[in-house]
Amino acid sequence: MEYLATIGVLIAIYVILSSSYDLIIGYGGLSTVAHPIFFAIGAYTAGLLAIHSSLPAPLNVILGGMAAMVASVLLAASALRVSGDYLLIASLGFQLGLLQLIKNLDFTGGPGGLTAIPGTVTGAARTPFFLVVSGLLAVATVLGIRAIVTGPYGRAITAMRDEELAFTALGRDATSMKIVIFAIGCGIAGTAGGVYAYYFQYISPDQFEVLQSAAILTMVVLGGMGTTFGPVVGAILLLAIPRAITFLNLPPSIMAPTQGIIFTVLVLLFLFLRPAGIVGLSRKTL
């Protein structure tokens, strides 16, 4: 049961990550791959505060989200004035550069990572506690994003995404809206990072590399980009399948290639047979 509960915590965290990323790339139409670095900023901020301060854990997690939000605004203030490939390159450069900085700073633990993060709950109740907390945060994230994209502001986001020139011609500020969307999504990712740091009590730069970007993007695309529940389905699917394979007791030399083949086949099948994803029938909000 401990193993299954840990998978549940991971799924909840990745539901938060994929949903917040979908707000940026699916609803906002912003081409960025830097989402894991804001996850990392939240995790490192909360972890360092837990080690070096006596602040309560909920406040550290919130401060981690705020740190990620501030960093996203700094990136967005320049990068979001451009679009397409330029924004993609800027976000990738920001992610790789910040990861190199983390790897070369002593107080972040360097390439070995940040260890001995104090726990908030100990004993048998620890994993169930984090399962409830992360689950509630995941539900709040999904419902909060749904509230944003289905209201008047959501219609403005859709108009900006689909027809930016016409949106600007009506006197609306597309750049400001992009910055707000980007900041909200990255702030949520930072909050997820804080929960991740407190639960696993260890974080390293390798956990936030470009491969993580590909994983989160795959969750969004397979589930259905620009939908409320698509990222939820994608996160559950991509995290549950590898764990389910472990119960087959296959040799490691067979298990790893099998997981890779399954993911590759899934991506190819959905690209050709259902490009809108499992949940996405169109770009409408579901």
Contents of the next structure:
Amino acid sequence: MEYLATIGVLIAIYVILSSSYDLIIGYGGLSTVAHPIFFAIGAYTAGLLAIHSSLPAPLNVILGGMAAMVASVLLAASALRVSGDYLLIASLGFQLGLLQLIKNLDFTGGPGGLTAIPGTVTGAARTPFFLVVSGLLAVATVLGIRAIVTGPYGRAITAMRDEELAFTALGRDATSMKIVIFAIGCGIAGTAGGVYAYYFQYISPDQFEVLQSAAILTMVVLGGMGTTFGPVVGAILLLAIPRAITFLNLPPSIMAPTQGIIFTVLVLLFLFLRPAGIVGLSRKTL
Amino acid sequence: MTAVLRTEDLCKRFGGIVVSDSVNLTIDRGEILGLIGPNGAGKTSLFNLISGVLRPDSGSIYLNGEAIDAAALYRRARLGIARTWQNMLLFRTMTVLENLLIAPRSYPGESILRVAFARAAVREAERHARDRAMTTLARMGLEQTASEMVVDLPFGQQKLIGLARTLMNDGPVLLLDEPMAGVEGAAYETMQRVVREEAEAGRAVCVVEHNVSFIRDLCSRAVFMANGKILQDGTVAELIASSALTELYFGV
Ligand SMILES: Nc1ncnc2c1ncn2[C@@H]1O[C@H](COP(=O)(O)OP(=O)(O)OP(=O)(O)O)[C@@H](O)[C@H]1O
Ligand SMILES: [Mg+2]
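May I ask for the structure of the form predicted in complex with its partner chain now, the form predicted on its own having been displayed?
Let us now look at the entire complex, which starts with that chain.
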């Protein structure tokens, strides 16, 4: 039961991560691999505040999200000044550099990470509590992003992605819009990081490696990039199905590779059958 | 009378290619200025310099007497420099109406804060834009295409939508890059009429066009450009009569 609940919390957190990543790359058309580090900024900020301050937990989680948002604005504003393509390089540098820093600083716990983060809620209510909180946050994220990508703002996002030069020449400030989209997506990732830190009470740098963005990207692409529910479906499938076989009680030597194989087969299968993702519309053939 | 738009010694080169060689151009209120010249003459580049897609190496651009050199591309559009594109650059995944709705000089919907906290103002702007868009489409006889995907329309209508989108900007300057290329029949007539109406309404219009009869029908004045240089400025009849230009361009 505890195991299932943990998967539930993980799924909710990855729904938040993949949806916010989709907002940035799928809707915003921005290239970044730094999503794990903004997740980390939120996790470390909330974790450190939980350990060293007496601020209430919800505030710490929000501050974690805001820290990620501020960092993302600084990154995007300086990178986009150079060019849109530069953001990819800058995000890679930021991801690798900051994680390296976290691994080498004392107050972040170095490679060992932060341990003994206060749990806020204890006892039997703890797991259901986090399941509900993370679930509500996931729903709020999906609905919030849905609101952003529809209506007048969503129309602007679509036009910018379709034809940025014409969009800008019509008087639209594409650079500011990109910074805002990036900041919202990264702020959401940071908030998810805060919840993650409080739930697991332990965070370490290896949970936020650059390869995490490949995992999140896979969820987005598999489910359907640039769709509201694609990342949700992708996150659920890629987290739940490989874990489902743990109930078969296979020996670990068979279990681990089997999970890897299932993951890979799943991805390949869907990419062939539905290149636009499970939720994505099948593109009109030209 | 001061020109609505004036360039002063505008220079731009790409490596060895000079696309703009001390260009001095004026466009007056209510006039349709023809800009002609061979392929690669620098006509589109001149539009790019004026609208802010390109930065000149030297020289200045004045809108109603004020220098706009420091203004970025999107700011110049807001100041009222509206342009079309040789290859249209329509928003391909959007409907005709959506293509137009995104295009007014002021679009509060591009600010997430205003969308969230100034809903009434955004709604009002939307309604205003919708009215203007439908009126513009109706002028072109295209109101029934409003909810169609723009890529599903025939080429000539797409060109008209490109113009209609630009006309959502109600500013003083209109730069049209080969509006007639590939356009024939009814769309041709419509294009001609609408461009004329815009000038009559007081806009300063400049048209790049290889179609000489279009230039002859619409423009009282035209400039001839080659290798980034304005070689002649006069009436269309004078330009066509010039033997040097005939050789260079009209290819006779
Ligand atoms: N961004 C750029 N970088 C390098 N060279 C460029 C660039 N833009 C234009 N050129 C070159 O500048 C010259 C002028 O191009 P431009 O598009 O302004 O010509 P044009 O008069 O519009 O021609 P056409 O009638 O074919 O549209 C061409 O030789 C073109 O290759
Ligand atoms: Mg051209």
